[in-house]
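Here you get one chain, nothing else, as structure tokens; it is the form predicted alone.
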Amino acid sequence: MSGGVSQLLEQIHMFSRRCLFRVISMGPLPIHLAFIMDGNRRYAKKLGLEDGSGHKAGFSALMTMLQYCYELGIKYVTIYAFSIDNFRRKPEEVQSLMDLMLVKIKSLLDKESIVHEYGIRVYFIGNLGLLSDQVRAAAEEVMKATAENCRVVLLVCVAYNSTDEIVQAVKRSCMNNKADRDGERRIQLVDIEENMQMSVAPEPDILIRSSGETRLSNFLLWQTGSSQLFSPGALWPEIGLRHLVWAILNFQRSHSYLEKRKKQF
């Protein structure tokens, strides 16, 4: 009996969500959403949970958010999964996060995973050489396995920060550009942009950072000059449909202004 009721409630919830998304789709929709998933550790501490439980809850919140984005027709989603600066945390905490990351990356290869269900192509963006051999190999396997998917693109920024991305792009631009007759290498803006790892996606329309923080924390500094920022007070595992809808409604309200700003650059 209880199973039938829960199934009915789920169907009602899904129908209501589809109706809501249909109304929202009458206005301009973002092509690219970026998330700074902040507050996993605070969530675990708030509920008195053991270490790592907050990150597991955060992964579940991410899967739900990907489902919403797919249903809305949002093409690109970028997440800040692990910063280069996070390697400065306690070694046992870093190792715990790497172990969890390995499990979650491998789970993306399961036939029942959301990646296969929704045809998601996965990119791992960052200095992957800083990862353990196992995590790096798993990330490369997922990228290879999803290379033919094209419905949604998920960009996972891991061992990443924007400063490193820019430095590496400049280095590659210098290596790829031949010296002129005066022996100088002339680097244009387009050279750097083409060598950015994030060049596989357009610039984010909305950057959402949970837990009420308004800092970018060295994330997508090059790409977010015209992005709309949204900072709900909810911790990342608490993030939900209402936060996404509110972010998109604010985007729609400011869309004409943001488009004018983009044309000025």
The other form holds:
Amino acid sequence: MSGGVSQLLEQIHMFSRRCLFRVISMGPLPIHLAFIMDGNRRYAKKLGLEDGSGHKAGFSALMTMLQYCYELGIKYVTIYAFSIDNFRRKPEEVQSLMDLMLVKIKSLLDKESIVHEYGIRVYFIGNLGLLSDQVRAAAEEVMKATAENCRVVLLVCVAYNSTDEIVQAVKRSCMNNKADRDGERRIQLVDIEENMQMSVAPEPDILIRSSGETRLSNFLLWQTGSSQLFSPGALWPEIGLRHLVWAILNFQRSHSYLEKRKKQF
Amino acid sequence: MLSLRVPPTSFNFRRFHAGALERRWRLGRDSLLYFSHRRGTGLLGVRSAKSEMAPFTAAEEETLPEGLQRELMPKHVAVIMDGNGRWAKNKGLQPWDGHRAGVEALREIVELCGKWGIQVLTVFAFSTDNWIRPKIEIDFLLSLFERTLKSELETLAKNNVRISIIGDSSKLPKSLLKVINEVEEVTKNNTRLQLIVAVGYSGKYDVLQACRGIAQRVKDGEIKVEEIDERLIEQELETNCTEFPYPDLLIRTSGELRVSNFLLWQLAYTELFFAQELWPDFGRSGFIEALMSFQQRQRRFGGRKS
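Could you please show the structure of the form predicted together with its partner chain, as a counterpart to the form predicted alone just displayed?
And the full complex, kicking off with our chain again.
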């Protein structure tokens, strides 16, 4: 009986969400959303759970957010899963994060996974050489397996730093410039941009960082120059529909103002 | 005693022409700025309460307002001075009045930084994106900048403030470049506060010019491609003019929640503060609020607080 009631409530919830999304879609929608998933450990501490469960709760929050993005028709989603700076944490925490990542990456290969259900193409962006062979191999397998998907693009930044990404792009640009027979040609902005790992996606329209911190933490510095920044106070596992809707409504408000300004000039 | 080798002609009264309009500027000792529109809409006087920065010395270092702690003061503060145009529009004034009011607001903040022990203040005066604005406005902004630099040089030198200008200087008028070189040269040994003004600047431009510098060094055989790392890029960025190139705090006024391509690389771990007020209204109280917010934040740089 209770199963039937909860199923009914879920249907009602999904129906009302679809109506809400239909209303929001009347205005301009972002093409690319980026998330800094901050606050997992604080969440576990707050609820008195053991350390690892914060990250697990964070993962389910991520899946829910991906579902909403898919329903809204948002094409690109980028997440900051693990920074190069995070390697400086305690070895036990780093190891447990790596283990969790390995499990979750492998689960993406399952036929029932969200990746196949929604037609998600997955990219792993970062200095993958810093990861263990197992995690790297799993990541490469997922990238290969989802290469044909085209409905949604999920970019997972792991072992990533924006400054590291820029250094690699500068290195490649310098190498190409050196090999260039036309010695007079100066490096242009497009040369650097096409060598950035994130060039597979357009620049994010909105960057959402949970847990109320207002800083970029070396994430997508190059790409977020014009992005709207949104930092709700909720910890990442507490992130929900209302935060996403609020971010999009603010985006729509400033989007019309920016379009007006662009037309002025 | 610092001798100022500023040629006397640069303090002459000037007449500024811009297209069909004639604007007459007079920068007098009585600190009144006049703006007269030729078509006779009347004299619009904007009195600047303090057109000269009040001199401050180490002995007069102000005690911090309640709630702020000296040991938690940021070393480097960056500011995006947004909202001059909107401020002017709200008051029914012309955009140039907004920019002039913006200069006043900047004076106040520079003074406070000097008194409160902030060592570097970087301000976003003019972005590479701003070149698409109407020529009239651009000409006005650059000439305002030139005049302000000249008129403030003496005070800044007296107050031990060092000025550095960063940005793409290739599009700037020659007269402005001359003044910039002069000001940088005269103030280069000052140590109390370094004021970095970003003109014709953008974060991507800075990384691009650093990349070009590095590519040239690679071509010349000075360095190998494998040796390129974060430190090398940092050295080539235009913020290499300061000991503290990374802002601890970035303040943006007018409620816009974006960085607008200002100081890209350098903002990796900067605390961002978005103020609702328009820049000319952002004064001491807004600055205190931003500093208080900064001092309450926990900075972890990717690690964990134990």
